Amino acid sequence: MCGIVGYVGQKECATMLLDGLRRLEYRGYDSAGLAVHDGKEVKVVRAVGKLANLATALAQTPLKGSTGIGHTRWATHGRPTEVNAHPHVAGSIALVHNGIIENHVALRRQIEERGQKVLSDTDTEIVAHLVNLHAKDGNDLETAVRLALREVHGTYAIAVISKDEPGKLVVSKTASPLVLGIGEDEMYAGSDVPALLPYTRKMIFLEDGEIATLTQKSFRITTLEGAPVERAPQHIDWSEMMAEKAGFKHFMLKEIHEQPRALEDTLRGRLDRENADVIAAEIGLANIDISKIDRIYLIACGTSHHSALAGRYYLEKLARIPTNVELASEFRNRDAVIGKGDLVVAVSQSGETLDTLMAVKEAKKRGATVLAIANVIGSAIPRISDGALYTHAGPEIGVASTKCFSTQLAALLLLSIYIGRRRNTLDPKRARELVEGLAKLPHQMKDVVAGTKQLVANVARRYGDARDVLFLGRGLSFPIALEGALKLKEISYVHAEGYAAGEMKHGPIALIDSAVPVVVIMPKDSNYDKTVGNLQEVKAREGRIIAIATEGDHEAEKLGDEAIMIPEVEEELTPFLTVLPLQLYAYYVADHKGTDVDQPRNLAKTVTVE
C-alpha cells in the first residue's frame, strides 16, 4: 500500500512530486523520499515518518530537476528508518517499489557474491542493484528492467530513473497499481489516480507484466516479452475524495473489497506448496524452539480477540496443543500462571494497542517466549517480542476492522500449520489440503464478497430498523458471529449480540421473537446439524432468520426467511468467507440509516491510552 508518484517533462518537479505523495496519505506510509534528476545526476532525499519530516528536510536540501520519482513506504521487510526509505540507489539507478518480492534472499545472496553492497534491509534496494547489473551490462534503462524483472518473484509496481538517461522515466507492474497520467509535454505515474488528478484527467492503467516507457513527449507500453501494447486513455472525471476510495462510498466498502488481495499478500512467500508446509522465517519462528513450547496464550483486544479465539480452534486441533484466549485487559490486571514453556502469541493491528503491549511486557517478566502477531512493522509490541509474524493487510482506514481481521486468522492458521507439521499432529495429507485450500482462498473470497453484496444489501434494507439482532454460530462460527455482532455494533449503533449456538438456551432464547432477526451462521461443518436445530428452536418462537450456509443447502434455504451462501471449503477456512456477508450486513445497515461508516462515534482506530 505504498504511495508512488513520478514525472518527466519540462517543469520543477519536486514540488508536484512532495503534493501527490500528500495526496496517497490515506493509503499509510512510515517513510517517504525523492529521487530527482538535475540533469547530471540523480539526487535523493529521504526521511522517517510524516510527510512534513520530508519537506523539512528538502528545503535544507532542495532537489532541482524535470524528471524524478517519489515514495511512501509501509515497511514489509525492513524497520521504518531513513536507510530503508525509497528510493533505493544503486550505481546509476534509482527506484521505487510497492509490493513484495518473495525471492529477495536468493537475489541478495546473488547480488553480494558478485561484489555489491546491499545497504537496507528492504526487498527493493535488491531489484535497484539488478537493475543497476542489467545497466552496466549495457543495456539501456527498458531493458535493464526488463531483465531485471524477469528474476524477481513476487508483487511489484516500480518507478525508476536512470543517471545516464535523463528524461526518461520507466515504470512498471504486477499485481500492485499503477497509473500513467497522459500531460501536454509531459508525463506522469502513481499508484493511484488521487496522486494524478490535479495535472491530469488522462489516465491509462497499466495490467499485470507491463512495462511503460515515458518520456515529455511521448509513452510506449510493451509487455516483458517486449510486445507492443496499444491502450487508448481514459477521462477520469472523479472528485478527489471519490478517488481516494477508487469509486466506493466509503473506506471500509472499499477494505472489504480489498480483503483478497490482502490475503494473497500474507500468504505470499509463507506457503511451502511443495512440501504441504509453512516456512518458519517468513512466520516469525526462526529464533523460537517449538519443541520447548508448553501451552500457548493468545493474547488480543477487540475484533483481534475475536480472530484469536477462531486461532484457539486452528491450534488445539491441528496442533494439538494446549491454548487460552486473553483479554489483554482481564490477562494484565489478573495473577496470570505464566512462565517458561509457554507461548504468548500477542495479536494486534496496530502493534501498539496499550492494554496488549502492558500483557506482553508481563508476559515476559516471567519468562514467557512472546511472538507478535501485528500489521506495522516496527510498532511496539513486534519490537519487544521474540518473533514477529506480520500481516500484509496494508493500511486500513475506517475504524471497523475488515481486512486485518482476515489476515490475523490467516496468519493465525499459518502458525497452526507450521506447529501441526514440527508436533506430528498434522498429517501432511492434512496439511496439503489446508495449504491448497488457503492458495486458493483469495480467489473465492473475491467470488464471495462480487456474488453476495447486492442479496446483503437488500437483506439489510429489509432488516435494517430492527433494534436488536442477535448472531449464532459454534465452533468456528462461533468468533465470527461474536465478529459479525460487534461490527453492527461498531457503525450502525444496533444492538447486536452473538453466542455460542448451544447457549442459546441458556438465555438469548427469551429475547427472540418477530421483531428480532437471528443471523445464524452455519456451512457445512462438524457442527452443522446441532446448528439445524437451534436455527429450528429460532424457527418456532418466529424469529426472522438470515442464514449464511453453504452452497446447495436446502434446507438453510427453506427454513431462513432469508440464505445467503458461501462455496464449500476446508472446515477451517470457512470463517474466511462466513465473515465477509456479515462485514457487508453491517455496512449496509450503517449506511441505510445514515451513520459515519469510516469514523462512527466514541471509537478510535488504535487504543492507545487506558
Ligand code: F6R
Contents of the next structure:
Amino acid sequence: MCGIVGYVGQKECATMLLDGLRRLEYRGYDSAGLAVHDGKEVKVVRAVGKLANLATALAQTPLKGSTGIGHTRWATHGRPTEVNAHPHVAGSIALVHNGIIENHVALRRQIEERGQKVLSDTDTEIVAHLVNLHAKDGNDLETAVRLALREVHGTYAIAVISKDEPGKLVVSKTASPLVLGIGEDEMYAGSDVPALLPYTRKMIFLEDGEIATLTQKSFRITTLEGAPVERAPQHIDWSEMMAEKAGFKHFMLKEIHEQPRALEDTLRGRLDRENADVIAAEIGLANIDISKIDRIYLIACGTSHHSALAGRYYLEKLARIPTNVELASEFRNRDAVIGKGDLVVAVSQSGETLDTLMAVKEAKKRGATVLAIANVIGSAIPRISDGALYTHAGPEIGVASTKCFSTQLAALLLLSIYIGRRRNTLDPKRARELVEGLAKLPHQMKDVVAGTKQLVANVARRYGDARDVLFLGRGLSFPIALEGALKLKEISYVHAEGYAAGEMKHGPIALIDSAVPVVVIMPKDSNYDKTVGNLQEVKAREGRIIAIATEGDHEAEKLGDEAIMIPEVEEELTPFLTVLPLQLYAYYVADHKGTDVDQPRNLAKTVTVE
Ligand code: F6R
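Can I have the other form now, the form predicted in complex with this ligand, not the form predicted on its own?
Zooming out: every chain and molecule, the one shown earlier first.
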C-alpha cells in the first residue's frame, strides 16, 4: 500500500506534491520521491526513509515546474532502497504506482529481450518501460499508457508524465484507489481524498479500468478500451482528520473494514488455482528445502502468537508435520532442543518485535532454518531470515492488530497447503476445496463485517459494562477466543479471558454467574457438539451467552442470549470470519466507553524492549 499524487497546472508543484505525500504517509513510509517536468525535462529526486528525508533532498536539489508526480512507498517488491523508490523513469516516461503487478517476471523478461535495462527490483519499473516502448512506437502518452496496461495483470493506481508532453498527466486504476481533484486552472490526482483536501473539494473517484488524462484546463476519462466516461465531480465535505481515516471514526474501524482487501492482496499471485496449489517462490520458500524439515517452531508474541496457534492446527492437520508454538518472550528462557532439521517460522506484523527477533537469532545460532511471516518489508526479522513471506496488509496504524491477524492466518494456511502438497498429506481434492474457499473469503469477510456491524454494536452497548468477559472456543476457535479476549482487554480495559472451552470445567467455571457474559465461538465444525455441551454448562450457571455461530444454526439462536451469525465455510476458514465480530465487539465496547481506541494506554505498536 503506497500513496501517489499528481499535479498539472500553472503553479510550482513540488511543495504541493510533498504536502500531498505527507497526508498519505500513513499509507507507507519507507521511501519517497517526486518527478517534475521543468518545461524541458523531467527531473527526479528520491530518498530512502521517511518523507523528511525527501524534504531534505529537495532542499538541496529543488525541482522546478508545474507538472509532476509523487510517491510514498510501502515496499512490496524489492527492498526499500533509493533505486527501488518511485518515480521510476524509462526513456521519456516517469511513473508512480500503488499496487502489485502479478506478471512482472514474464514482462521483465520480454522487456529485457527488447534491449531495455531494468535497474530496480520493482514490479513498477516494468510498467514504466512498457509505456515508454509504446510511446517510442509513436503513440501519445494516453495511448501508450492504455496499451501498456492491457499487458499488465494485477492491481494498480498509476500516475504518469512524459518529457515529450509537458502539461499532461495520465492516471489510471484497477483495484487500488485513485481520486481526481478538479481545481481552477489546475488538476490533481491522489490515492485518497486527504491528499487533495486542502487544494480542492471537487473530486471524482476513478473506477477500475478507467484512464484519465489531465491538463491544466481539462480532464477526460475513458475506459481502457477507449470508451468515453461521463462523471460529474462530487463535493467532499469531510474534515481533514475524517478523510485520513476514510470517513471512519478510528483507524481500527477502518482497518477492520480493510480486511477483505488486505486478504486479497496477501493471496494475490500466490494461489495456483489450476493445480490447487501454492507457488513456493511467492511464499518465501525459494531458498528453503522443505524436504529437509522434520519439525516446525512457530514463534511470536501477542496477536501474532494467536495466529501462530491457528497455524499449528493448519500445519499439523494439512502437512502432518510436528509443530510447536512458542511465545517469543519465553523461548529463550528455556534451553530449547532445536537445530538442524527444524524450521522456525517467526510471525510478526512489525518484523521488529525484540522478543521475536532475539528468539530468531537464538534459533539461527543453533542451526535452525528461519522463515519470517511479516508485514513490514525489509524489517529486522525478515532481513535475518532465510526466507520471507510478506502479508500485504498495508500499514496498520491502530495499535490493536486486526487486518494483520487475518493476513497472518492466510500466510500460515498457504504455507501449510504448500507443505501438505509436497508431503502428500493433503490430497488434491481437499487442497482444491481450501484454495477455492480462500479465493472466496474476501467477499464473505466483507459481507460479515457489513452484516453484523449493527448487531454487534447493539450487543456491545448491552454488555459493555460487564467487569469480566469469558471467550470460549475449541480447535481453531480456541486461538480466536484468545484473540477476542486480547482485543477487548487492550482497547476497552475490560478484564477478559480466552479459554479452551473444554478447560472451563477445570477452573474458570467458578467465575460464571449472571453478571459474566460468555462469548462462545461455535461454528458448525468437528468440535461443534462438544462446544454446545460447554455452552449448556454456562447456561446452567446463569451465564449470559453471546454465540458466534453458523447461519442456520437454530440451536445456537435458541441457547444464546445473543447470536451473531457467519456463513458456512470450510472448517479451516472459520477463524477468518469468527474473528470479525470479536474485533467489532472490542471496538464498540471501547468506543462506548470513550477510551483511546487507536492508541490504548501503556501500549506501543512496535515493542522493541524485552
Ligand atoms: C495486539 C497486538 C500485539 C502484537 C504484538 C506482536 O493487538 O498488536 O499483541 O501482536 O506486540 O507484534 P508483532 O506482530 O509486530 O511482532
